[in-house]
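Here's a solo chain for you in structure tokens, the form predicted alone.
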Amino acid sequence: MVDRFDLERLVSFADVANAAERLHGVAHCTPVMTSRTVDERVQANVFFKCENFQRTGSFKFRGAYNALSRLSDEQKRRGVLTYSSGNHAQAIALAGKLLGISTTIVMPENAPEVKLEATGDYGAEIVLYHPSEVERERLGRQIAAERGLTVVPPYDHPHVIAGQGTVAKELFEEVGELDCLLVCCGGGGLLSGCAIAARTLSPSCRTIGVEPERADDATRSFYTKTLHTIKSPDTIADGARTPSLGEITFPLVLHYVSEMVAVSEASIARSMFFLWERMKLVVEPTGALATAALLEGEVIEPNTRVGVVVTGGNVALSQLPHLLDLAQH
């Protein structure tokens, strides 16, 4: 197991804050929202960091941006790759276009159109695999050898997990301490980066990672202290396909994260569409997971303080009928 100087040498709230600073005036800061109904209904207090207004319609930008700006004046001259169902391909895309790097993304065939679109609007090289007869990281390390690219992963990296932490800085400077944080988990660079900036701002608040019950490795992971995997999990949470915690973010996820909890296909549609009826957020599935464990009862907070991390707006309109009929059942 990793110690805890060793974790603070991988990713540390100063790295948060700094990513922060290296943000300011570029990332937007990103309202925090509130609902009657919602702390009626869950008797708690609860504030929604709303992400889905963020640059490219996600908390992405943040790790994408602070990556970047990072690298060295040659790494810049090259180019970087990534790997992406779309969110990170955005960020990264759009994180290159101000900087003056060039971005080549490796996006799966099934990635929302909307994603794909947006992150070749963006100005990125967009190269296409079949997710189930590609591995896509393995893809990803053969096109940047043959090109002399640098490989931004879209999680497993302490610059990218540092820009997500400041999402939770963010939120804490906002509303002050919490008694929980709920955060979605793909590949655990958001609830991870999170975590680190709970446990220094809010020392008490318990941060949650939540999950879909179809790609729960992390949350195995989390319970066995073993690392999980699932390939090509079947979840419309497409920011949650990730296959795996990483090399850095198991270790964080562990030290830091309080409690994992995973929620049903149906739960997070219903949830989605809760935030799009009655707090008029237009959110995507995997925005809607920390939502979802809230309200669907996976967590139970009553007379608490309860942050919600909505992390993502960029849905498929083309999807709302298969959304629909699973929020009916």
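Return the structure block for the form predicted in complex with another copy of the chain; the form predicted alone was the one displayed.
For this one, just the chain is written down, with no partner chains and no other molecules.
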């Protein structure tokens, strides 16, 4: 385990502030929404930071762009590679396009057509693999080594974490200090980045990570202080299907996060449709995790000020019948 001094040097608030400067005028400063219905229901003042309106439809663009912008000229010339079937792929593809860096994305053959298309539309080269036969990270690193590409992983990287932390930085700068900040957790990049920003901008704020019950590896890791892994968890929150926290995000989460909670599949689906129907926000299942903890959990004290990060809105409409069915359970 890294010691505290090294940890704070690894990713500091200065890195988040630096990322914010790099993202200025490139990423959207996304809107903060409020809802009287929600406030009455939970008896608190709730601020939803809406990263579903971010470029490429999720917060992932922040970390991707920050990481790519910090490469050396030589690295930029050679290009980057990542492995992702989700929002990080599109984020890297767009960041590469904007910065003139060629991008290679390793994606499973069975990735949704719409995600393959969106990633390709930004000009990325897509390398497909058969998910049952190959471990994507190993394949990615092999191709990167062969071609001299820099790997930009989806979460376990200081510049990615710092970029994601700008979500919370913007939120605090807009609404002021909070008592509590709810952030979903997959690999822990967003969660740790936001917790770092909170520590400086709202020191008494408790940052709470939220996972699906079916993919609660980070919750277990947090409470046992031992890294737990859950391979290919079966959850509708596809952004939280990452097997475990990373080498960097695990100690950061342990150090900066106050609490971890896990929510059921039905509560994720119900909260997603609550955001659709009542707040008119198109949100993907992963994007509704923090809201689910708010609406269905008991994490909130009355009369407090609560931030909720709505992380993304990339949901295939073809999934809707299944999700509607689930929400009714």
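Here the structure is a predicted model, which means the values were calculated and not measured. We call the rigid core whatever largest set of C-alpha positions still superposes within 1.5 Å between the two forms. Residue numbers count along the first chain shown, from 1.
- Relative to the superposed core, His130 shifts its CA atom by 2 Å or more between these two forms.
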